[in-house]
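Just one chain is shown here, as structure tokens, and it is the form predicted on its own.
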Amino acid sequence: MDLISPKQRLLDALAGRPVDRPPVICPGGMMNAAVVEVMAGRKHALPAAHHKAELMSGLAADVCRETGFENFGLPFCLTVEAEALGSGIDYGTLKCEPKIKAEPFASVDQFEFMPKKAIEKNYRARAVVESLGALRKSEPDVPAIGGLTGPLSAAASLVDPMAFLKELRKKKDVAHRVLDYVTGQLIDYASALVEGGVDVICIADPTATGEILGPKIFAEYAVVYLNRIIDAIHAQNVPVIVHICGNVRAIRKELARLGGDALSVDSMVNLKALKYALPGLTTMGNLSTYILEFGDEGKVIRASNGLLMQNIDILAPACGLSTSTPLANIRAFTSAVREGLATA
């Protein structure tokens, strides 16, 4: 029996405190594990679960009750800050994630600059942070996270994402003052789900990455915008896990500059090497999604062991699951995180 609730140890593990095992998540946004599993035949699904509050709270508790990952993750995509911003959003099917539609803007010399509080103001962001706030009153124990879009993938779901990255370069004094107003609109509904009373704030940022940006773009706009948001949330006393996708090395010297308290990778990354190139780095992660997909459960208790022996501090998928994971496989990887190196 666990001495301490998963709410604590993942605060422990986010503070750099020991704790007795590693905490086992999946964050929600752009990690979220609502697959069809756990969603076939019952009341709480998606797509309805994307916009209504009862429904999107249900689905987040059956996800942690079903899967054994410790924590409520919302939202359920990275579509909810696009769409109050002014994109189009095709919602989904149970089976496939919301995706943006039509980004309202072909270049950053076009973009239109909405009202402060304008992603707090939209019903589905407004049912995100209800929905957050009522699974931390009904189960105090369990940490609940409230996903936000990075600055660079926000911004790249308003304007064309080809033409955004070429202007990050080419039309950089329009491209800073869009991502000004992204970021500062990402902090106000930051605000919004600190009030509404979240435990961690994860922000994913698929945009921002190495093998995209390079290091000095990196540099210029992610490190600078993403550390703008993490300001603003350890001002209110709430930790911050960063999400970055892709191959690392090539931005592991701008990794060391981010203001997070934990840093989630994707499955190529070697964790332990990035541990030792950074010491002080809180590791999450990266269990690969291909492998809870495809894998067999043994596969999946041999690939969960390999972490622990590294001594990552948070175990987490490596990305977005995909919904048609078996159930099977992610009960395999949280019950040997909660047990300890496994038998395959």
Given for the second form:
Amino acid sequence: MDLISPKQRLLDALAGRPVDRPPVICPGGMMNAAVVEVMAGRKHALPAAHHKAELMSGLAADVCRETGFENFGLPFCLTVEAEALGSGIDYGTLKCEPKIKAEPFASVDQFEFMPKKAIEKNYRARAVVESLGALRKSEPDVPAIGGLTGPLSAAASLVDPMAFLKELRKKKDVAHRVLDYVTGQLIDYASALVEGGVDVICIADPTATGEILGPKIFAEYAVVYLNRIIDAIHAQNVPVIVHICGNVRAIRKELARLGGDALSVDSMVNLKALKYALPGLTTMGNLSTYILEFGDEGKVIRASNGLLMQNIDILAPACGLSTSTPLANIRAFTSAVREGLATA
Amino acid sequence: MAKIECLHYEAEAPVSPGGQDYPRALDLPPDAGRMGLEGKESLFQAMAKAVVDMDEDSSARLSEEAVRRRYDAFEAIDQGLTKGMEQAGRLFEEEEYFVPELLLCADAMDAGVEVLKPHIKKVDEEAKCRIVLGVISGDTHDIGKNLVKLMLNSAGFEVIDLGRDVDPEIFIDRAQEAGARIIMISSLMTTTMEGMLDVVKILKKRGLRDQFKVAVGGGPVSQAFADRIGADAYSPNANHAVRLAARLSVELAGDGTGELAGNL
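What about the form predicted together with the partner chain, after the form predicted on its own?
Expanding to the full complex; the earlier chain stays at the top.
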């Protein structure tokens, strides 16, 4: 029997305080665990649960109960902010997550700016805020994590990504103006999440990878705008997890300047080595979603134990889970972490 | 060529008021000889450098110069612009260049190709295999796919781009229609990778598996995954995809049905 609540354990881990064992979470947003096995034949299912607060909170509770992940995580996609700021969304199906149908702007030059606090006016954003608040009230011991799309990913969901990536080099002034605006909107939305009641915010910025941007552009844009959001959330006393996709070899130095409370990375990153390279870093990750989907329980347990032995601070899947990931494998992961202490 | 340089030219180039170097020199084509661009080789090298330097204007102007001198347009693309793109691809693999740089190099290459294309007399080169390329259904992330396309194009492959969010059947139907024998599938999301398996399955079901080479790539995709779904090849990046396409072309040519592509 655990002596401390999952929420306290996560908050302790994020604050760098000693914990009895690492928490095992799936933060929501891009990395959510709404797999088909959790939803099939049930009332709370996607794609309907992308739209309505009751279904959303119901599904988050189902996911938490069925998978063993020690948190509530919302939303179930990375499109809420982009939709609110003008993108057309295809909401996907039970098996397939939502995606941007078309970016509204062909270039940063054509960008149209909306008034402040535009995101929280979107009904899905409101549903996320409402659901997280309700979940937190009903189960105060379980941390409620609000997912936030990172600034570069949000911008690249609004401006055609190929043009956008070039314009980060070619039209720096306008690119910065767009990112400044998107960042402001994300900060407003993060504040709405905090006011609604979240314990932690997790920013995922899959466009802001070292592999795509390289160290210079990562430093000039990703570090600057991510830190601005992190600082604004910290000012409201809420901890922040940042997830960076892909290989981080090219951007290790830049990562040291990110101000989040924990850094979550992809499975190809050796977290032990990263911890060594960046002392004091609170690490999160990074169980291969490939193993989770295609491995068997034994393989999942071995991989989980490997992460436990590396003293990773917070255990989580390394990336977005496939919706066809077997529940048994996810349970094997969460159980291995829970039981890790007893066998160690 | 290890590194593209125009040392001779740079040493002699007059300092222009705008601080620009060789593009400025081309405002004076009659003096090109004095600029060190007198030979075909040095002009082609400068074209390659313009591509590596992401300099659209220079690429276009140097290409105009190639046209003015009545150099073979195909050769100018092949020995000038394409060499630059190859170098850009290498810099990308070596993590000197990243996606924005590679895209800008491609724009510079395109600017030159635009100029030269109307002057291409005939393509002597043996036809390389036609390729259909797309992002699997459910996935709209096409940065990687677009990089693969531009690298393949610049290497002279004919690429039929199916775009993003493409159903498995469509890959096969379109490949058959176009007489393409290589199917390249990209995916960024773990959630959509299974669609790649469906392509292989459908090929088998239709009795077409031997007719096509299937190559896969994208963020979460690995050699292990390619092996598991029975794909013929995996590419970790866009530059590697070119070598892969070349290899698969050779394999196809070697299986005795290499003519098929041309006959369909």
